[in-house]
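Okay, so here's just one chain, in structure tokens, the form predicted alone.
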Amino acid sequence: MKKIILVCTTALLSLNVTAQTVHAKVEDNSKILISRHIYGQFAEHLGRSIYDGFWVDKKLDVKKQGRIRLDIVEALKKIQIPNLRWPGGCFADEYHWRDGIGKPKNRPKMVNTHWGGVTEDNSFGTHEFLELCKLLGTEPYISANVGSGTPEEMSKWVEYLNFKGESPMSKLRKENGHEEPFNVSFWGVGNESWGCGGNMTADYYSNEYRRYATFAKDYPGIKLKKIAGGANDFDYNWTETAMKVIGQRMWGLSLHYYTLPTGNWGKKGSATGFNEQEYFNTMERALKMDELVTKHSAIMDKYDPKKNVALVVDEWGIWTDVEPGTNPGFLFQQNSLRDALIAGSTLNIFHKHAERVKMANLAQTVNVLQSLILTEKEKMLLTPTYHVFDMYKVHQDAMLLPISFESPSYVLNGKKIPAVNASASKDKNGVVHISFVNLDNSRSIEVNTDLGNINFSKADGQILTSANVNDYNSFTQPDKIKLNTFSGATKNGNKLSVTLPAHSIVTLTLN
């Protein structure tokens, strides 16, 4: 039997408002394949991501494979995240991979100057991370060291990794334990160069890429993927320099986009203490993705009109201030309702792109910034961002199908913004999938598809949901915000008819 599964986004009715009513139609002529690397992950050596996250203390009374937690580990599986990049962001730039290989014992120390003057004692380095990707069933992506290292640094660590044959890294690479090469793909040349990466100019980077590219060498049986350090969200230029400089000699070019509550990064805001007003003024930001993906993609387009050149959003996700009574330079945060509304609609703004985006990484897994999850000691919870990436999974490779609709407005205070943004897909075993977000605060959306020959004779459903936005999943209660059965869909001849509730998120499946 053929499945249809849709999949909505929205926001749970809290007053007694009736609904707005969107028509909406999706067609059914695939074209444009939804990459399943828009669902990658980001793990820096960053407060509590790695030490702490994934690599914990020996003692620690929980299941693990020798550092690495096994609960984090099943949690991802489960949401299938297919690539995982690494070492980060800003702390790649002064991180040296000699210095994490061999025994243990025997690596050197080294201070965490970006985030919080931590000394760090590599314990987790090249062999720990590559294990966990292997523990994931996920590809990793590394992004090497442009600031503070050099083209040979990058080229020996590729042969380490990629080369088969003798030579003095793969030698190495045999004494540490791993005969076989690791195959190791997607390439970072470089992060945030404009900034915390090297302080550099477009022209200057752009060159350096060149540079560092020639020496990262193709092995015999995997093709690298290199990534070029792209723009700092608005900053056009970038891309324009770095299109006309390097052209096609990379694979993808990186864009780094944070919503910031108050548009500020001094005071950015609490990540639960929010009223409505701020509810609405972060939802237009994060909004701003869309705006931003199209204009970059535009200039792309002038050099690559056949998009061979994948735009990777490879940092996104909500930044807010960090806990009251956490340590400044951890960027540990909760993790809202409000949070995974931004989740869907980024999301869904990445499909609609999906032609030009092709990787996307949120920031960061575990402990840090927008987190799919949060331990405590022995605890652990998933956040509401995380079931957002559950329920979405179904898109991961599925072809894109066009949905078209005219979205009623959110409007607050003489202000709007679009209530609704959806996408659709088909996956290869003719699955429908459609995703719908209602951003607006007070009133439920009632959508009417109709999806033309698409068959189906009921729907069935999850909710994800809560009373308010700014509700957060605990360590009290670590279940405040998950998935419960939903039955606000019915079927009228080819149409479907589904009350969105406000705040909340629908997965529907058609039989």
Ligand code: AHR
Second form
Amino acid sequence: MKKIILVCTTALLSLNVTAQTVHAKVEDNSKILISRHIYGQFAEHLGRSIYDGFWVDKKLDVKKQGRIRLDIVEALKKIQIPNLRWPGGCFADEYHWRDGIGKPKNRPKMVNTHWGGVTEDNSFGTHEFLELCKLLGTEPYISANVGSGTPEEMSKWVEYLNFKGESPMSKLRKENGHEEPFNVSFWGVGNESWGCGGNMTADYYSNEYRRYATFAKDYPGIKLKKIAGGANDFDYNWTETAMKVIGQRMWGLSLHYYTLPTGNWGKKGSATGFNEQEYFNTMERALKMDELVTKHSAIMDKYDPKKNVALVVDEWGIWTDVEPGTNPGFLFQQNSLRDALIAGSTLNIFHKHAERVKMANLAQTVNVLQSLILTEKEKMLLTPTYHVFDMYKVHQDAMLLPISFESPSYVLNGKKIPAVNASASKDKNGVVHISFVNLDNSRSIEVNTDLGNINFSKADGQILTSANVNDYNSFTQPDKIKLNTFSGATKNGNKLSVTLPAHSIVTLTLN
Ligand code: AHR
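Return one more block: the form predicted together with the ligand, after the form predicted alone shown previously.
Full assembly next; the chain just shown is listed first.
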């Protein structure tokens, strides 16, 4: 059977050919929870993420609470973001929290040396961040300073945030207008301590972690979930050392992995101007997340077979060249359908490893790297990546259902990658959802899924796709890529037949 649709565009020639049928099986055998925290976000003091992103000029003509931009808040509430990591990133290890409390006019300024050398006026600090989290209905994840801070500074921040009784720090918090403790539990102990966070060795950092963590106390009613700074992508020695030296003294161990289209930190590749070969190479690199999580988890299993310690992928996403004409230190990049395909595939990988991966943070939510939202003065747009998080939110805190199939290959110039990835879950009401991603740029793929004992009478769905993988939403065409109703699924007995168009993401609800 060959259905050929020729879609000519200026960028890529897309041949939509149905040539492959895949047989899949979903088992109604759920033992593992997909933590909602896998859907976490990240907002650093970097470029236009906080300032001119979440936190805007008083004169900007948008709905605000104080200086918090409410159209962003509303959009993020819709996709139920479970946690927000702040204030960095690299910025976290030069941030001194006491500069960001009290009357804004009295707050000292500093230089943000990592990101553009701009002056940070500290107008967005602890109280403003926690107010933002409250508006978003999300849990704060604070990443504290190890690199240029002290155990005392960290210890006092925890006391300021979490101690209800009488103490110097709780008194200060109350004087600053917050009577009750904030009860923050996710607590990062340093960031990228192998690099911008202090250039430490794995051994040195692991010992430092033990020292800092000792003084980050649990106050009555709130237990800290301490997250140790983990490895950079393939640095397995870091994970081995951290597990050996820190062991069960941490709630989670982090891992950072960015997809660079060219694989090169110099010229990374354009966010929207790329050909099919670059698309293929990017997807090949993005799928490495599976290998990374598998190998880091295997090391963790040796020291922690009961999987008490979470693998926390608290920075992930595509990192491209900045948009022409923008500040190179601000990391502002467009977001194409390619980014959405990375998001769908990465979330499927995290689901598959949900027993170990209990938290993750896309870098970064607004106006930086792989954003969910871009803004330009009063205008705001939702990126294709946002729509994936919207479509996939049904998997948050649902039970993972094993799905098995052999993927056909997406072949280009003699190289191949798996074309299809997928995941399935059952929510607390017993409703099953399946998400599929077809990475092939020109072939649609039919997936016949055996649902075994799962009862359903129909499959409703949503799809995200576009004519080209390098299509994107711009301020002149903000809805070029949006979710559409998917009607390509048919039921046949206990089997479901789904035709996935080329470069598409589909989520089905079995009713
Ligand atoms: O997300 C941008 C930067 O990437 C973060 O500040 C840092 O942790 C990482 O290197």
